[in-house]
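Heads up, the chain below is alone and in the form predicted on its own; it's given as structure tokens.
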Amino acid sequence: MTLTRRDFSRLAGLATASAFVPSAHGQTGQHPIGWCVVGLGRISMDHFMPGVKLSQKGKIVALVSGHRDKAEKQATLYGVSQSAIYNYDNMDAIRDNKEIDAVYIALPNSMHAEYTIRSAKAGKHVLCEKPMATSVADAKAMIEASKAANRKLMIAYRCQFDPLHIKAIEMIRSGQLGQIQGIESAFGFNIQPGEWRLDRKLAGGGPLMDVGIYCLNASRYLTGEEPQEIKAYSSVIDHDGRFNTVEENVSWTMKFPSGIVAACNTTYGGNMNGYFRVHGAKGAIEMLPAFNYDGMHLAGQIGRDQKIDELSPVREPMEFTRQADHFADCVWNDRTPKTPGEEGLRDMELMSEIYQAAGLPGL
């Protein structure tokens, strides 16, 4: 997806008309958060940066990239000064750029820890993409560095800010579905050869680290519990050279303290449209798709008479707007983010357990 200035004008009009547009920053008396984007790939250029463009609480003020020509094009599009374009070697100089309040890390997984720690040491708050890191030790180091610098660290679990995900949680918490008995969730796709995600050194693992983490995180926030028992299986079915260092499939179950069992699947070998399904004593709900950038659909039945059939009003790239605006509020008001580093660390620990239960090396 390549956005032109005309596209941005259209999106801005959409934002103005939407009931989900964040409140103007003028109401807070604060200046917009200045974002430095580290890594110019698909998720940053096609999703996060357009999301910030719609925001009234933030703006793109700096870029870090190993490709100067690409960075210059993005700088022109977002009004970033040429002097605010950095490379990976001189990135530490962001400490001297007072326009930068926060850094968005959109690099391959193995680079998350290094650049989060460098950003924190430069005195900047950090919003880091998931998975948080490629090892539990690195995740802990990221948290420690942010605390030492007295900076915020948030992990980009955007689904936790989606109104339909929030509604599903509220329905479960309020008892509308009765006692929850089980959860099912899956997410996967048929990955193309040559993707960096197929290199364990860069990705840390296969589909579990990339898209399976959505199922893991959803099971945790839907139940509001932490799993106490995990069983898992892993397999490589397509011996075509793609899966020499990472798994192709992972399936796992998690038993929670209440007795709820979640059954999850993830793959790089075929298309699994991400979903979750929650079964309760009084009814059931399903979100399909559940983890897309927009178009989430919540459906279900409670008792004989109550049907649920709702489509999320949030449109791409506004999930990223909501996420960035939450972070801005946390910075302005000195609040802990909804999805802090500790949330990312917990998923890292659990993914390590899943790998070990499947007979693979832990993280």
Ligand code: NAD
Contents of the next structure:
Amino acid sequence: MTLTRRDFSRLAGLATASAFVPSAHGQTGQHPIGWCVVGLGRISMDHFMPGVKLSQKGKIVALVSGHRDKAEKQATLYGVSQSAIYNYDNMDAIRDNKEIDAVYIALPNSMHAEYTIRSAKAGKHVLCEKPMATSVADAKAMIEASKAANRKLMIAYRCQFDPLHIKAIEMIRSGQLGQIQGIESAFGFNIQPGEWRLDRKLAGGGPLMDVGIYCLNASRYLTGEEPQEIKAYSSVIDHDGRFNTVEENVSWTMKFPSGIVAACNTTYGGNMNGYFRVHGAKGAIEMLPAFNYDGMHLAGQIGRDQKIDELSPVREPMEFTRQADHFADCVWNDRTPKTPGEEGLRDMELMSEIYQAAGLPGL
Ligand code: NAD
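If the structure you just shared is the form predicted on its own, then what does the corresponding form predicted together with nicotinamide-adenine-dinucleotide (NAD) look like?
Whole complex next, starting from this chain.
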């Protein structure tokens, strides 16, 4: 039998597709990763848990919460047994729950270190929300604890699992835009009073730690370089009681070894629809919005003729499912996650430099 070129492409396509069809027990026949969710707030209930539900590689098997009623309702939704609901005091007992492989930490920032370290000591892998911690020392301690326990530590940089972000990176790396000359990025929102995000003890800092970190992380993965020089400003414009312990605005520039400069802005004082714009010698791309949970839009122009205009699928928790799938693959195949503790630590060190460049204390 002779195969035409078209037959060959079709068979190759089928072979590739079948490699990605998971069995009932996950892609490699391994059992799905059992997740314990710590902190039942917006990100875990609205995004992470629905994302895991769509994953064939994981399931929610335990919850840690200070609110038993809320936890019982979530347990019913996800088929978690009532005996697998823990609170912050007794959560170390997860050590004895063999159904739990990994812990997802979605608590206020200053609690990330303690709960990551407790989870590692209980013998569990950890996926921790960004920002990794509220100090560089805590971030280092989290990495040490995970290494000592021989467990994985990944920081939940969901955008790095988003197909449109990956496409933007590929366009830059393949040279389609020519030499990159400059990047702009911003992300911010008008915060309501009373949020834990306004309390330095819980948040560690203001919008830079919370949403500016997306611009910082994106500048690093878009260039594939590490910043060499940082200049920054910080200000409080609204003296209305919200910004007594954290900053309201940070604007900063980062110069990379190639000479690319990224100019970034973040605020808690107004809505800045998160975006990035990359200017190259042959063309430019913009993603707006870039850091939302869905509806990302990548647009651009290369030369005179090539237009880029792509939307991510609407209302599908793709990033969270892909992130959880990646974590499962790393656990199953003993691989280092794409966004390990060291990636979170790098951002912590850089945010510390940004604060100091703006005349504020480092982290
Ligand atoms: P949230 O306020 O909605 O939830 C926080 C949870 O922590 C709640 O369940 C709350 O009960 C619990 N908690 C325990 N002790 C607390 C205390 N002392 N004060 C306040 N809450 C306490 O917050 P969130 O928006 O879900 O954020 C949680 C973490 O997730 C943060 O680190 C945040 O930066 C991160 N986050 C990530 C993304 C993302 O897209 N990756 C988006 C939002 C938030």
